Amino acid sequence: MTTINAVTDLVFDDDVALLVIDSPPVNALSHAVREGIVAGVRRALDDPRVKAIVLICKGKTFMAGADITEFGAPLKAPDFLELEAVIENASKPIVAAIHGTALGGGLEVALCCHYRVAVPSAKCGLPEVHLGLIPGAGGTQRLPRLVGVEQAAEMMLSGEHVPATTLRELGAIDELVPEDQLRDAAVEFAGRIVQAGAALKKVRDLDEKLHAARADSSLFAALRQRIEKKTRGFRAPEYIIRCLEAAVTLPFDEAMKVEQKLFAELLHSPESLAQRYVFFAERQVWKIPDIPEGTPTLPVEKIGIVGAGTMGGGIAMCFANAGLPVTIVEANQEALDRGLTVVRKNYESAIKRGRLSPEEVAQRMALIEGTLELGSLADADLVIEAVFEDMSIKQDVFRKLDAIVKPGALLATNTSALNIDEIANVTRRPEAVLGLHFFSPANVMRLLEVVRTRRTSKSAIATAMRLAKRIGKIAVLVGVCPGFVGNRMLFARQEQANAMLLEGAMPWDIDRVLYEFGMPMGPFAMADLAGLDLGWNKETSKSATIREVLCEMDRRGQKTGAGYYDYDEHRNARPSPDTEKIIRDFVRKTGRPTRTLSAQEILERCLYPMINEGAKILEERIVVRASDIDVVWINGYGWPAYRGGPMYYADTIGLHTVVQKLEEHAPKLGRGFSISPLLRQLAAEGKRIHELRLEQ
C-alpha cells in the first residue's frame, strides 16, 4: 500500500491499483480528496506494474457530492474539471466501484471514469437542483450521452436518487456486482477489461443516445411545459434544460462552456444562496443543545392512534409506511370504517400513480388494525391522540390513556394550537407527554412539530426526534404557545388578510400577491381548500364575520362548489361576484371607508407581521434557533425555498426596513399589535435575525 495523502491510499492487487478514498462521513470531494485522486491516478499511471485502476471508497458510501462548505470561494487546484481531465484522459482504464450513493460531483467523477460497476443497493443522482444549482462538472453533458436526454432531464430536474439496477438497464452502469464483493468484483472486472484489450471508453465521445433528441424538435418545449408549475420561481430547472439543449446542438467542449457559464450565474444567485441556507438549516434542526447525542431513547415498535379521521388515518400511514404496526381506535364502527376506507383509497391512488405495488399496499394495510376498544392500546409504546380540537375532549382521552397504557410509554397529542401543558397535567406521567403536530395530509407533508412541555423528559424528546427520522419526517422541536411556531405566525398573517378585506381588498387580490411572491396559494384559497366550516358552528353563528356569512349561505369552500371563490366541476377557482357583493355589503354595514390597496402594501402587511411574530417566538425561546422557524414554514406551509424562509427573507429586505414599515402600518395592524423588542434591537444594531441561535 502507498499512502497518497491523509484521505487517499493506493493499494495494489496484482496488476490492478485500487485508489481508496477514506474521508468520513460521506467522502465529499473536498480539496484533499481531489488532490489525493489526482496524485493517486498519476502515481498509478507512472507505475509499469499497473494495468488498470479502480476508484473505490471506504465507509458507507461512494463520493456523495461536492464539499458544500467550499462553495462561494475559488476552488484550490485541482478543481473539478482538472480532476476529471486527469481521469478521463488516463492511458490506463479506470473503473469506478460504487456503493451507497454517488451524488452530484461524485457521480460526475464516476461518469469520467472509463467504466462503472456498482452493487445493486447503490443509488446515483444529480441533486444540485435542490441547492438552486445545476451540475457544474460535466453532468449535464455526460449523463444524457449514457441514458438519453429525457431520462437525464428527469434525473436532474427531480434531483432524485436512481437505483443502480435502473441505471444498469439505462446504460450508465456497466455491471452489477454482489453486495459484499465490490472490491474483489471491481478488480476482477478491471482485469477482464485489460485482458480483452477493451477501449478506454470516454463518455464525452458517445453520441448515439442524443440522436432521438435531435430528431424531436418539440422535446425541450414539452419539457418546459411539463415542469412549469412545479418550478415556478426557480431558475435552475430552466438552466438544466438549456444545458441539455447545448448537449444536443453543440460540440462537447462548446456545450461545457455553456454549463460552466450557467453554473457560475447560479452559484452566486439569491435563489441558490437561499436554498443552500435551507440545506444547512434542515440539518441543524436535529441538534438540540440540552439533548446531546447519546441521550437514552425508548424503544418504539407499536403505535396506537386515537381517532380515524383525516389526521389519524394519515398519521397511521406514516408509521405503516415505515413498517411499524398501528392500532387505530374510534368511538363507533361507522367512523372507523370510514377512516380505514380513506386510508385504503389513498394507497390505491399510489398504485395508480405507480408509486406502490399492490403487494406493498397489502403489506402496509396489514399493519393497520382498527378497533373500538381503547384497551387495545395497553401495550403500545406510543399513543397519538388525533381527536376533535377541544381541550376538554382531549383531556378526557388522556385521562383514559394514562390509566390504560403501560408505564413508560409515550402519550402524544396532534393538537395544532392547544396548550399541551394543560393536557399533560391530567396524567400521572407528564414527563412522557408531548406534542406531535403532523401537517395535513400527514402521509405527504414532511414537517413534524415536536412540542415539548415544561415537564417533557429529555428521553421522550430524543425518542420523538429519532422516530421522526425513522418515518421520513423533518422534525422541529418547539415549545408550548398558542399555535406553536407555524400556526402562530399563520394567525398573524390571516388577521391582516381578513382586516384588508374590510378596507377594500378582495380575496383574489390578496391571494394573487402571495402567489406571485411564491406561495402555493393565498390565505383565502387555502381556507376554501380546508373548508370554511372548519371550527364553525351553525347554532352559534351570528354573521359576525365574512366567513360566518359565507358559511351561513352554504358557501363553505371547494367541497360545496363555492366559498370565497366559485368553483367549477373540476374545482377550478374563479373570482366570485357573489362573494364580492357579500364583502361590500358587510363592509357597508360597518360604516368603514374603503380604498384601493397596492400589491406592495398587501405583501408587507401579510409578511412583515409574520416576521415580527417569529421574532417574538425567538424572544420567548419557543425554538432553539431562527433557522428552525424557516424550516417550519418551508416544509409545512409552502414558503418558497428560493426565498429561504420568513426570517432569512427578513434579512434580505433588511431589518431596519421591516421595522420602519411595521411602524408605518401599525395603526392598521390592530389594537394588540406591538413590534418585537428583539426585532427593534437587531435592526438598530445592524444585525441579522436568521443567524440567531438561543441556548435553551
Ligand code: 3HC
Second form
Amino acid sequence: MTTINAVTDLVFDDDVALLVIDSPPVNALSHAVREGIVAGVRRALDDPRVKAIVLICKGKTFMAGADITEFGAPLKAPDFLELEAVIENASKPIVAAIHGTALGGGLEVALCCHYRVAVPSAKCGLPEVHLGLIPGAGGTQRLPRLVGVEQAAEMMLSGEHVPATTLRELGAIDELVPEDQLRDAAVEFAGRIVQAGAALKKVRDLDEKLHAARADSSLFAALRQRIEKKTRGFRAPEYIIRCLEAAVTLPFDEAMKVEQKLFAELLHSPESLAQRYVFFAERQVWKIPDIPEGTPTLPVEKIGIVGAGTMGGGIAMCFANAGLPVTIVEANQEALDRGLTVVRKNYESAIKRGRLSPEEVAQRMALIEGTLELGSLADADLVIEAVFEDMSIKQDVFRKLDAIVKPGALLATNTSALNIDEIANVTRRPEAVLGLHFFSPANVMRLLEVVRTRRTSKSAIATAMRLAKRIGKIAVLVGVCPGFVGNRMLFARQEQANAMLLEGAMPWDIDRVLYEFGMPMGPFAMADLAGLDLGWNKETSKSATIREVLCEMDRRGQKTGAGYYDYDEHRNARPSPDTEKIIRDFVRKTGRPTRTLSAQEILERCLYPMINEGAKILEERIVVRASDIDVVWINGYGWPAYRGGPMYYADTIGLHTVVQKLEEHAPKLGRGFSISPLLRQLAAEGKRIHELRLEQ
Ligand code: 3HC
Ligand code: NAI
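Form predicted alone done; form predicted together with the ligand now:
Every component of the complex follows; first up is the chain already shown.
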C-alpha cells in the first residue's frame, strides 16, 4: 500500500491499482481528497506495472459530493475540472466502484471515469438543486449524454437519489456487482477491460442520447411549464434547464463554459447561501447539548394511537410506512370507520400516482389495526394521543393510559398548544410523557416538534428523536410554551393579519404579499383550508370577529365552498365580494377609520413580529439554537428555503432595521406587544441572530 496523502492510498492487486479514498463521514471531495486523487492517478499512470485503476471509497459511501464547507472561499487547486481532466484523459482505464451514494461532484467524478460499476444498493444523484446550485463539475453535460436529456432533467431538477439498478438500465452504470464483493468485482471488471483492450470511453464524446432532445423543439418549454409552480422563487432549476439547452445546442467545451458561468453565479447567490445554511441547520437539530449521542434509548416496536381523526390517521400512516405495527383506538365505531377509510383512500391515491404498489399498500394497511378498546394498548411501547384539543379530555385519556399501558412505555400527546406539563402531571410517569407534535397532513409533512416538559427524561427524548429519524421526519426538540415554536410564531403573524383587516386591508391583499414572498399561501387561504370553524361554537358565537361572522353565515372555508374566499368546484379561490362587504360592514360598526396599507407594511407587520417571537423563544430557551426555529418554519409551514427561515431572514434585513421597524409599527401591534430584549441587544451590538446557540 502506498499512502498518497492523509485521505488516499494506492493499493495494488496484481496489475490493477486501487485508489482508495478514506475521508469520513461521507468522502466529500475536499481539497485533500481532490489532491489525493490527482496524485494517486498520476502515480498509477507513471507506474509501468499498473494496467488499470479502480477508484473506490472506504466507509459507508462513495463520494457524496463537493465539500460544501469549502464553498465560502475560492477552491484550492486542483479544482474539479483539473481533477476530472486528469481522470478523463488518463492513458489507462479508470473504473469507479460505487457503493452508498455517489452524489453531486462525487457522481460527476465517476462520470469522468471510463467505466462505472456499482453494488445494487448504491444510489446516484445530482442533488445540487437542494443547495440552490447546479451540478458544476460537468454533470449537466455528461449525465444527459448517458441517460438522455429528459432523464437527466428529472434527476437534476428533483435532486433525487436514483438506484444503481435503474441507472444500469439507463446506461449510466456499466455493471452491477454483488453487494459484498465491490472491491474484487471492480478489480476483476478492470482486468476484463484490459484483457479486451476496450476503448477508454469518454462520456463527453457521446452524442446519441442527445438526438431526441434536438428533434423535440417543445421539450424545454414543456419542462419549464412543468416545474414552474413547484420551483417558484428558486433560481437553480431554470439554470439547470439552460445548461441542458446548451448541451444539445453547443459543442461540449462551449456548453461547459455555460455551466461554469451559471454555477459561479449561483454559488454567490443569496438563494444558495440560504439553502446551504438550511442544509447544515437540518443536520444540527439532532445534536442536543445535554443529551449526548449514546444516551440509552428504549426499544419502540409497537405503537398505539388514540383518536383516528385528521391527525391520528396520518400519524398511523407514518409508522406503518416505516414497517411498525399500529393500533388505533377510537371513541366510537363510526369515527373509527371514518378514520380508517381516510387512511385507505390516502393509500389508494398513492397507488394511482404510482408512488406505491397495491402489494405495498396491502402490507401497510395490514399493520394498522382499529379498536374501541383502550386496553388493547397495554403492550405498546409508545402511545400517541390525538383526541380533541381539550385539556380535560386529554387529561382523562392520559389517566387511563397511565393505568393501562405497561410501565416504562412512553406516552405522547399531539396537542398543538396545550401545556404538556399539566398533562404529564396527571400520570405517575411524568418522565415518560412528552409531546410529539406532527403537522398536517402528518403522513406528508416532514416536521415533528418533539416537546420536552420539565420532567421528560433524557432517555425518552433520545428515543423520540431516534424514532423520528426512523420514520423519516426531521425532528426539532422544543420546550413547553403555548403553541411551541411553530404555532406560537404563527399566532403572532395571525394577530397582525387580523388587525390589518380592521385597518382596511382585504384578506387577498395580505395573502398576496406573503405568497409573493414565497410562502405556499397566506394566512387567510390557510384558514380557509383548515376550516374557519376550528374551535368555533355556533351556540356561543357572538359576531365578535370577522371569522365568527363568516362562520355564522356558513362561510366555513373550502369545505363549504366559501370562507374568506369564494371557491369554484375545483377549489380554486377567488376574492369574494361578499367577504369584502362583510369586512367593510364589520369595520364600519367599530367606527374605525380605514386606509390603504402598502405591501411593504403588510410584509413587515406579518414577518417582524414573528422574528420578535422567535427571539423570545430563544430567550426562554424553548429551543437550543436559532437555526432550529428556521428548520421548523421551512419544514412545517413552507417558508421558502431560499430565504433560509425567519431568523436567517432577519439577519439578511439587519436586526437594527427589524427593531427600528417594530418600534415604528408598535402602536399598531396590539397592547400586549413588546420587543424582545434579546433582539434589541443583538441589534445594538450589531450581531446576528441566526447563528445564536444557547449554552445549557
Ligand atoms: N460536504 C460537507 N459535509 C457534508 C457533506 C458535503 N457534501 N455531506 C454530508 N456532510 C456532513 C454533514 O454535515 C454531517 O456532518 P455532521 O455529522 O458534522 O453533522 C455528516 O456529513 C453526515 O451527514 P448526514 O447526517 O447527512 O448523513 P446521512 O448518512 O444521513 O446522509 C448523505 C449522507 C446522503 C451523503 C447526505 O449527507 C447528503 O445528502 N449530503 C449532501 C450531498 C450533496 O448535496 N452533494 C452535492 C454537494 S454540491 C456539489 O457536489 C457541487 C458540485 O457539483 C461541484
Ligand atoms: P379530529 O377532531 O379530526 O380527531 C379527533 C378524534 O379523536 C375524533 O375522531 C374523536 O372521535 C377522537 N376522540 C375523542 N375523544 C376520544 C377518546 N377519549 N378516545 C378515543 N378517541 C377519541 O382532531 P385532529 O385535527 O385530528 O386533532 C387531534 C389533535 O391533534 C388535537 O390535539 C389537535 O390540536 C392536534 N393537531 C391538529 C392539527 C390539525 O391540523 N388538525 C395539527 C397538529 C396537531
